[in-house]
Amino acid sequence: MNGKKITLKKTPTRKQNPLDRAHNFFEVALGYNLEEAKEEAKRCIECKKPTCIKGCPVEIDIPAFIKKIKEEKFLEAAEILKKENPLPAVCGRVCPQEDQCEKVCILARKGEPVAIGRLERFVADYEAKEKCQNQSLSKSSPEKTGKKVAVVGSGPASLVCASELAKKGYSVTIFESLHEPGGVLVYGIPEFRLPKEIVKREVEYIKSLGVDIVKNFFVGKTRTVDELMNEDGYEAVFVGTGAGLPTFMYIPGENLLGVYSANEFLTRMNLMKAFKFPEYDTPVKVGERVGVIGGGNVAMDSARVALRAGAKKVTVFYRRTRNEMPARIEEIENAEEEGIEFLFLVAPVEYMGDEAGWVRKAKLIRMRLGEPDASGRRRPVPMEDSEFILPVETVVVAIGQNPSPMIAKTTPDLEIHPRWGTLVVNEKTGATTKQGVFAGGDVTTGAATVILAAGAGKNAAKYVDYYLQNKEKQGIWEKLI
């Protein structure tokens, strides 16, 4: 540590006041200013064997970009980031660094790790303010290979895969079924966590690398994967369609009006701007009392959106305790600060409605924790004769998502997991059971994190390149699967 005293606490980040932010959609975390970023960067001890790089799914050279911050060479820091990840402003905001790069930071052994995510966000935002977002090391035009690759979906896995392949000289086209690119980044994550202008900025950078994006194009309906490959000249396809099919509990009353899947609720609010009705023609009726089912980040997003959309009381119902919640600690704390209530060790068993068919009550049952299940967390066990009723006027079910079955249904030879509906791939290469087709992200794992999807897209791009360079060799696909 060169004899210097190292601060064991992170440099704090400024936030909107909870009383104010609970009623607006502006970004909650305000990020570091220049002095705060330099102060936090000084905490990095520049380890000889930096474990943080291996903790990052896209393997950013973290010590190198932080060193550039110390030297006040912020645009060079941005180049280091974008060399490995074209979405630094996104990942700096929404990735769970506390479970990845920061978790293995050496400083975490004695205090708090370096705030890698906050520094990543600072650098990306600094670059944007300097209007240099397209001036990166990867901007030089590579020699064209003459080969075409189709990328299905435009979420983080697809965006990263497309950018990596474009850097290698492939002609890449992204096909997106919605009217805006970004996948879960635009339909799933609220403005107050990830402003949509940030997503647009990152997408424009990827387009500047030569990637084409075709919107309102539903692969599986507009064209099939086979038609893209056999008729349209695409020699490989990457499927990164995410996990947008909602999961329900199949309990009585779940079809009442006012009971939403988190997918529908957040898509209407985030992508279709329902919170600005009637300026945007996408109404969502949010009652005064809202119940949100689940304990993950999607549940936290749903609860905080409902509050901002006018609910007087929002309660999260979770069947385990706070300690078992899979949501980021930061998001749980933000929700608590904003006045979201939590009711632990309960689960709904029935919803009851009025004569018009609108939900009005939720019957819940109390739970206790039993032995650990497959997730490693203790299994919630219902307690006999413990049911009770609470009034609700809106319910948002946020208990998970699965991949849409459309690609698998319209693509022969693609194997899917019989229970989860995820595409079966080689975990190392991303190759599916159909030659020339790769996949990565939530469509193969189920709902996970942005950075894990980005890592899967980057990894798959490497093997797409290997496949296309060796396509004529006998048995090449067998090596990949």
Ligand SMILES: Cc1cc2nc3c(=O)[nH]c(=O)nc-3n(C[C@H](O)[C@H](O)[C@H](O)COP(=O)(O)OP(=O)(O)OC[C@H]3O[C@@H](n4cnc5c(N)ncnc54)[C@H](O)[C@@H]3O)c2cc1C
Contents of the next structure:
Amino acid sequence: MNGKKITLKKTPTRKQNPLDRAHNFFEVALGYNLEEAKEEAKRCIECKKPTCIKGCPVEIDIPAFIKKIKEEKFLEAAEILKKENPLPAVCGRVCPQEDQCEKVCILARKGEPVAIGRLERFVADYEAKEKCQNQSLSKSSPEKTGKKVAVVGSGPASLVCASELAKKGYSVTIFESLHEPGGVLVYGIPEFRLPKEIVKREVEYIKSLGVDIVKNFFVGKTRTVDELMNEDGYEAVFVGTGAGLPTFMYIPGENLLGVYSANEFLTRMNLMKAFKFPEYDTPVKVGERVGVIGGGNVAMDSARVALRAGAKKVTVFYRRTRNEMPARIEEIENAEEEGIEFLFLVAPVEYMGDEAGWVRKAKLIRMRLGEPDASGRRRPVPMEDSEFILPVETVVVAIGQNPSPMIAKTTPDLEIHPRWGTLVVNEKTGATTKQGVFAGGDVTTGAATVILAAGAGKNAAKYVDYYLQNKEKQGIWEKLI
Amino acid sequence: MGYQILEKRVLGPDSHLLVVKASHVARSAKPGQFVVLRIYEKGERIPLTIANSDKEKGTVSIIFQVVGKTTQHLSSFNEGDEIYDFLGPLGTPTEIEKFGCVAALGGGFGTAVLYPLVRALKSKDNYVIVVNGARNEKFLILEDELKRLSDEYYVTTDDGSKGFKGFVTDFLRHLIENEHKKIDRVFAVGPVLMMKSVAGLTKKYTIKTIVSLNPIMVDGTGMCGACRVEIGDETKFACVDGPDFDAHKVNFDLLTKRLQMYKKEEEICLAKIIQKSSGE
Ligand SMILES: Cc1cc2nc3c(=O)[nH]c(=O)nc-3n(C[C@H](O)[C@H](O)[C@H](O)COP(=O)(O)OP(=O)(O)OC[C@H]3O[C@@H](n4cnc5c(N)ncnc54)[C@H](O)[C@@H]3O)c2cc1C
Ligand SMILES: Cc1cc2nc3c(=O)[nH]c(=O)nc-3n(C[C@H](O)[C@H](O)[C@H](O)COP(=O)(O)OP(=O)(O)OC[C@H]3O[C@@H](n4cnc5c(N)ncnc54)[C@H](O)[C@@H]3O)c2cc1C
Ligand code: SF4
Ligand code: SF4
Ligand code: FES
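Please give the other form, namely the form predicted together with the named molecule, since only the form predicted on its own has been shown so far.
Time for the whole complex; same chain goes first.
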């Protein structure tokens, strides 16, 4: 096994058995142990011109951190990761690696790429355990700048932006509307994919840097951006409010009882812990047959949560084919192993209910793939007279989310994209159309990924700092926009 | 870290008023807005209208009726206790102008909503007729306050134990048909059935009517869609687009059904909390 020749396959990761895990909320992938990590690290040939780095949105020095694993210098490996990515334990678990770093790993030409994500997770978890045991968080507190920055939302974009600014000596306050910080990481992505302990760890770390987190504070209603800036003394604002507005299809019967947006379904389950009802007060209804509409991560999560909450049969209805599904491959495979069914090339056109208003049936139409659309994927086209009916007791609509509109609605000078509702920013600096206000993450890109949001938060922090240091100079804002 | 209860008053057999320290909310609150609160770690998020707020003291008053687990549990809270989470002000404030003669009808917990509304209506020089409805005399709340604020004040009870015997709708009909009151606008807040029948009546007389809808909510910030209601042909999120809507366009039957969604689960939870409190 240790021969010179590189194995074509990734070192497998241990997982909970599908039959067990389909009924619990514990983490599915168990992660590498030390031996496995070293084994996998050996597969990296430390390319002179590493292609993998270009595939990572934040350009982690991948061969360098993997080399440290080979040398068993795990903490140094963690340092390398953290230079570019403040949330390695999260990204190692949830990054769509097959579309990013691993896609362009040289080994992928002949066999499987180096399991970069799994190695990243291993290093981050190792470091967390060490730190926990040594408690040696030697924090040299930076010199205070005396300037206040407000960060709106507490998803990955905001968490990273806040920590970067705190490290630069700013007094940073995060304002979050929910009762728990973390954004999608706490209310959307389920425990079995991303244990909430890990998010808590990141949040605690950020607090330890002196960042103040104010929960139950809905910017736009509790206080507007203008009030924060003009009355409360915040000299800059970072908006990281994500894409939390659920999309419905607006087809007949969508308001029947039992038809959920994925956001509601997942919020009830993950944030409110409805899967522990009645120990927790928040209920959720999961019938025997559940239909999930969509093909992305959100659809996979909804389907797998529904299964764990006791559904007998969960079917994902997707209007394209498996090849076009935007979800992470690993999660599609996990879902398949767990017994989730997939029906491709179909879309719902109507839901039918009983007298009490509960959904009972879905009417679906078959699709075929036509010409490629703007996203480059072939556009699904409905086939005439192909409708058919299936019984369902619960439907989860997971067809996408749009940026949360509240901030833009209540801040007159913020420009939004007329079609997508995203905040208009300078891509390089994150500066919006309003002086002193920056933005990043899903609110500027539409629903995307954790690493892109984290990268945007980090980048914006750099320019917030630049702006605040040079604010008095003429034309400084014009330079940023 | 929670939100402290500074004052508690029992208004009726099932009605309580709490004054809660929450300066962020008090500072921005406007009539018609509400809060979403969670009373303990494992609790549900529920919406309650802001009945009053004091910017100086940084306090918000809420009035609630015990109907299920959370409200039952909350009724056991006392001065000094803390509410875990208290988010607000949420929702679009009620549109208040000088309408002329306004009838403000409240039933059940709706009476709590009337209080800030009537005050705001008076501040714009409206002539306000309040009709305060309840099952029977014992359940009437805020009588003194509403009497003091309004130009005309009436009481209806289902059993006739006080005031007019019947529903608020019957009394409104009486005002319009027998007393020939010229009413320019109606606000109706209360049980869905009451709002629906008021809407039916005022539609006949083409009096613009605003209702405050109370669908089940989770976040209260527009990110889940639990609160969706049908207004005309459109689906709206009551927590951000409302809770006030044009009564003549509301699909009340859908609202009634959607409010029943967790009936079974609510009973389980209520039984649990009652058992727990009687065991102590
Ligand atoms: C179910 C699900 C699964 C996903 N799976 C993956 C995955 O496997 N891999 C991956 O890379 N990406 C995944 N994503 C996408 C990823 O989670 C997002 O791209 C990322 O979280 C965006 O981060 P953000 O910081 O921009 O915003 P968010 O994480 O959306 O956080 C925004 C925060 O702002 C708060 N907020 C909103 N408005 C206000 C306001 N006015 N005032 C105060 N607070 C406000 C919200 O409550 C929220 O907490 C998934 C998304 C979902 C929903
Ligand atoms: C915008 C808004 C403002 C409100 N203001 C007030 C107020 O000022 N005072 C007050 O007493 N009540 C108010 N309500 C209703 C209040 O939210 C519910 O009574 C409360 O959620 C019930 O919670 P529970 O756990 O005690 O009851 P549960 O056990 O959850 O439910 C008991 C019954 O109450 C009804 N119900 C459940 N959830 C809700 C809900 N979210 N809204 C309405 N009915 C519900 C259902 O018919 C259910 O069968 C308001 C509701 C909304 C949407
Ligand atoms: S952050 Fe994501 S894309 Fe970058 S190296 Fe890690 S797993 Fe790959
Ligand atoms: S491309 Fe693959 S093999 Fe080459 S350095 Fe990157 S991870 Fe290692
Ligand atoms: S309560 Fe969630 S969108 Fe209105």
